[in-house]
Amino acid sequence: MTALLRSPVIAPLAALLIVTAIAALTTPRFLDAGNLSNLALQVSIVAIVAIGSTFVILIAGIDLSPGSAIALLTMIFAVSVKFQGVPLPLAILLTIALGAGLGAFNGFLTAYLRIPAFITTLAALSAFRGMAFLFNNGSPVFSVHDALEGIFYGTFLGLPLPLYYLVLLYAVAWYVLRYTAFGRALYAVGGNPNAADLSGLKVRRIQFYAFVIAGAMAGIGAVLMAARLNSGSPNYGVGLELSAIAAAVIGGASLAGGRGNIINTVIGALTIVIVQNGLNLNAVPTSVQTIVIGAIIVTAVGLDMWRNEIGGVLRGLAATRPGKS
């Protein structure tokens, strides 16, 4: 029993089951087939961006910029396809590459210029959003391409395409973190950067690449956001960075670095999206939803900080059960 309680998947899974039960009990519409299909689509963007957030958190960093990056990237994507005539496949690749470039900018400032990630990405949050308003006089671009919506709303074998994107990206991320030298280096750098440096790891390079990956995930998220709405807008992605960070933290990633599980991140993303969906179905105002997400983040971080104390209490209770000497 104690070994089961120590499993890293238990807490995130318990949180997911609790919020699912609450949502199902508070509104009968939650279990409708249409709503469940909508949930599958909603979670895709949050979960994909959360991959990047997890990589950055593993190195004891933070990335506050993906929401604003998505706004900027959707505008560049929409303008390039609709007004510049860039072929759709090429525009998709360029958007992902540009997202990686935005991540590289954050990574360079953080890793090589030694500016704290919080400051770097907070500045990027503001700058990227402002840059998005420079395109098309700050107005959204609608009806970008006839084939665009199929990328998001298309199905294969009865399942929505975003689920396939999600499974593929998480499988790659899981393999990288579990079986590659780079993945092991991420944990080492986040756990103790000085020891990692003494062991011969290129700490700054690893930190840099973590942000590049986060930027690429934002680029993929931007393509899916543009496909979902067949448009680009400087107002897209507001609050998405908080949802992505919350997904990683609920999944057990430690903001102190060096600890996290990419599979748990997708559980955390599902938890966040179900909370938002349940609140929407119950007609809870957006302002209150924001407060709830903030409270979830604080609770998740608090539980992470008190993990050892909570574990000690549980082990003490287990040791004092009747029949124990």
Second form
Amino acid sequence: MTALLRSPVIAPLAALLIVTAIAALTTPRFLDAGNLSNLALQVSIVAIVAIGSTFVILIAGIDLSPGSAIALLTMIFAVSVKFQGVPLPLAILLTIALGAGLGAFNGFLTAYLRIPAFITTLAALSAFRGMAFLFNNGSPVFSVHDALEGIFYGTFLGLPLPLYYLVLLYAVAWYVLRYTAFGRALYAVGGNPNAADLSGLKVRRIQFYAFVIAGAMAGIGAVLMAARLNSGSPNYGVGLELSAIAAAVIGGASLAGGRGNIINTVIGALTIVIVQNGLNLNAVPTSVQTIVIGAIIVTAVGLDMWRNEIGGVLRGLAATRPGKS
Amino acid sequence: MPDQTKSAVPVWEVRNLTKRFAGIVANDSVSLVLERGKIHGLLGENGCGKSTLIKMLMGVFRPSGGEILRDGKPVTIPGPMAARAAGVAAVFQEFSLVPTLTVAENIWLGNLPGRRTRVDWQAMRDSATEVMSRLSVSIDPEAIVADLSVADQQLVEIAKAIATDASMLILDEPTTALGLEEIHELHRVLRGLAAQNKAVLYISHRLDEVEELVDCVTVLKDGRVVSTAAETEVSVEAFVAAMIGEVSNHYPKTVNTREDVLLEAHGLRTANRVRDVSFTVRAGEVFGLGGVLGSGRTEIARALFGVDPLLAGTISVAGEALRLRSPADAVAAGIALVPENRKSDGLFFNFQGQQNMSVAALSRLGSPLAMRLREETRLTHDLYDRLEVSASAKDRLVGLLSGGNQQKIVIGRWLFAGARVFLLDEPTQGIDVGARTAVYNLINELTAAGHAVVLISSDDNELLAMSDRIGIVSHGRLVDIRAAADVKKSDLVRASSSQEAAA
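Okay, that one was the form predicted on its own. Can I see the form predicted together with its partner chain too?
Let's see the whole complex now, leading with the same chain.
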């Protein structure tokens, strides 16, 4: 019991189970196969972007720009495919690379010019969206390519393709964080940049690459977003950064850096999306939904900060009971 | 000597104070008496219960048993505010000052003079000046705290503590960051406070300093008083004997110097005040750097480790000239730095000891794309045994470990990395006697293996005993290099006073 309480997965998982239970109990439609499949589609983009948010949060940074980056990237993607005739596979690779480039821009300003990540990416949040409006006179581009929707709506063995992308990317991210020197260095740099420097780690380079990865995830998110609606629009991705950061934070990633777990991030992303879905099914207005999300973020962080105290109280209660449970 | 049998009721007394935490007795029936006008030392190794005791006096912990008496009457201290109101003031190793505010604002923070929303700035300045004069120090109440030296900040901290007319002043490791002159100044201030009829409870790891300052000493071990104020003779030897329970060889120095030069520095100059520093360290040799805090010893270590770029000069290891653009280059060349400030520059508090030790040499775990974590566990557990890290410390976040175990882990990082040149900056600062001895044994082990050690220490006895040769640093220059046997403690003191004169 106590070992379970101390496990880092338990709190986010409990939160996920609770919101799932509430959603299932309040709306019979929640557990429909159609709705569940819809959920998988909804969660994929948030969860993939949240990989990037987690990497950046691990180095004690923050990335506010992926929503805007996605808007810009969907526009570039749509324009290049529809009007410039760039072949679809090449355009996809270019979009992901361009996303990495946008991340490199954030990373360069933050890691090498030492402008705080919050400021850099806040500026990028504004600038990237502005740039998105420079394409196609600021109008959305529809019907980009006939084959595009298949990337998002296709299935394999009866399961939607985005689920495979998600599992694959999370498996890679998990492996990188656990088994590569780079992953370990991310934790070290986030935990104590001074000590990391004095241990011979190339601190700035590691910070830089965390942003590059976040940008590449935004690039993948942009391709999926464009495929989902077969279009590009400067208005896509508004508020996505908040959902992605919330996913990481609900998953227990510390904004102070050095603490976080990628599996928990996907749990956090699921939690956020299920809450939104449940509220939607209950016809709760969007305004109230955003308030609820805010409340969840604060609660998640609070519970995480006080986990030790709460655990202590529970252990105390268990200890006062006679016999073993 | 005042009358020993005086019948006056002591201003503060702790009687049979006990504190239990889930299954652990942190304080077991501790009693001690604090008299007005006396400086009372409280000694003991880390984990002996000192912190628990002062936290009960500060109202942070509630005692599980026993009582605290003021002027002979039992008092309860339910919280920090109550402690302050009862006349308990404390100064901790970590500062509680707001660096961007002025001295006067810091002193009165939380208790600003004036009515309702308006602050009476003039009254605040005047009363700050008055508090400073009680300490007989001259620090401008208008100065911004961040602009003050560490020593002056410490004095402001004390001024803040006594501003509300405390009858007991607790100081927990107040001298960690201070140089010799500054310690003397602090002692003068504390004696002055004692003369003003305050009771002072003084905690420090630097036993020579305690010997110099205090009137009596209580020694704790495993949560119990092992030597009461009446019993403890005020001498370093007696302290050590009481703290570790036996008289051991305080400095187990072995001489391992070999012929070949391992580290050579020639004409080093950096923008960070290092001027024309040249010296060599042989394999197996401990080269000590003496001098006051701020003399440039740490800066020399920074230059050797590639933190501050060289403006001039050369560094070579085993005859090979190095170009150090960053610490990464120094690490690659086999140089190790155990930094002065373990907490801010040494440890990763999000890691356990294992990851803390492997971080400087992850390449030992195989390909950077496929680290072998089992290998990491195996290698670091071997190191735990070699460093004599206590078993309970192995699988815990390093923040939960004692200072001694933490320091062993920082040193272990460089054993793991296979370093050949060890720069140890204040390696025994803030760790207990037992762990100190372990660090000394490690230094011997390093030199026996043919490694070179550069030792920086403000503890003169330690520096003299553990070094083979000593370089005296003043104003970023190496002014003298001699065999440690030819250096007397007074030479080090004189070097610091000459620095004062030159400054």
